[in-house]
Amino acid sequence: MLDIGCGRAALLERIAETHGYRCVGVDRNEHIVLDARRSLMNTELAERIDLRAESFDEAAFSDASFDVLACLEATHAVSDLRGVLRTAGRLLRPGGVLVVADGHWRRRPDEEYLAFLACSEDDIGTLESNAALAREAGFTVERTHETTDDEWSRYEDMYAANILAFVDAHPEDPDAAEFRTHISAWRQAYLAWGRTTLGFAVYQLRLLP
């Protein structure tokens, strides 16, 4: 299994422990990866989970080398959803599973929100158009879970709290100041526009033979 943007590798730990998979996790934040490595140290899982503190480079992996690929809220680590679908189409074995999570428009976005996100309306799809992209890329859509308003709110609360906890714990991180500034602005934008405009969904996709 490959997890792009693995963070502290909690998903990989569960998969390796439950299913016995050999796993690779890639995340560009060195401090987060080091924390994950420390938690795995001296455990049986350490031999089955390879954590890499680097930007994702598709060229580092061979064709059809994974049974499962995950990219949860990290499509930007590749490029975008379309890029993740293309990458997974090469790296997965036929019949392999892609679990990808990404945002979608719930309604037409305000111009101020687009300016904050530095994107155009066309840069983000709808729930339906994201599923259509997956089918066009050679996947079947096995399951879709769209977050509820309560789930979205809890996630945003935890996201902000976790970012602030991380920068408080790692003031030496070169990105700490940027993280703190980002999460403050992100929180304000979420409250002003995001919670009524931007949705989020997890798609379980299977690569056709």
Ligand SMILES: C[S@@+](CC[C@H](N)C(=O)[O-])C[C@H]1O[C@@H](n2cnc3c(N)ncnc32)[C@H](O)[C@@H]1O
The other form holds:
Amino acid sequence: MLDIGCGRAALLERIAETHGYRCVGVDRNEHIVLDARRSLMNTELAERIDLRAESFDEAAFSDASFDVLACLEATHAVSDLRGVLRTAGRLLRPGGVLVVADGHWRRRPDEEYLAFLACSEDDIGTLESNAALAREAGFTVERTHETTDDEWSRYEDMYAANILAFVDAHPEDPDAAEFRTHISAWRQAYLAWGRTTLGFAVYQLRLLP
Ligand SMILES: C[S@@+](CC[C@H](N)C(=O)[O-])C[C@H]1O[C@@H](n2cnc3c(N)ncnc32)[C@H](O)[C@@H]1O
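Moving on from the form predicted alone, kindly provide the form predicted together with the named molecule as a structure.
Next comes the full complex, this chain leading.
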């Protein structure tokens, strides 16, 4: 299994433990990869999970070399959803599974929200158009889990709380003031537009043979 933008590699740990898979995780944030390696140290999972602190480079992997590929909230590590579908089409064996999580519009975005996000309406699909992209790329859509309002607001609450906890604990950090300004603006944008406009979903896709 390959996890692109694996973060702390929690998913790989669970898959290696429950299914005995050999796993590769790639994340360009060396601090979190180091943390993940530390937590695996001296466990039998360490030899089954290869964690690479680098920017994802598709050329490092051979055709049809994985049974499962995950890219959760990290499509930007490849380029976008289309890019992940293309990459997975090459790296998965026929019949292999792609688990990808990405955002989607739940309704047409307001101009002010697009300006806040600095993106255009076309940069993000809908639940239906994302599934259609997957089918065009040669996958069947086996499962879609759309984040519920409760999950989404719990995520946003934790995101804001984590950033505020960090800046309170590290007022001397050179990014502290910027983080504080960012999270205050982000929170307002979420309450004004985000929670009714943006959705998030996990798609389980299977590469057609
Ligand atoms: C929002 S986090 C998601 C982490 C993890 N997949 C999860 O679901 O918890 C996105 C991750 O993608 C990583 N990332 C961003 N660009 C990347 C790139 N070009 N190559 C590898 N990792 C990248 C970031 O360092 C970050 O850990």
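Note that the rigid core is defined as the largest set of C-alphas that superpose within 1.5 Å between two forms. Numbering follows the first chain given and starts at 1. What you are looking at is a predicted structure, and each value in this text was computed from that prediction instead of being measured.
Student: So that I can tell if Val26 moves, could you say whether its C-alpha shifts by at least 2 Å between the two forms after the core superposition?
Tutor: For Val26, whose C-alpha is compared between the two forms after core superposition, the shift is less than 2 Å.
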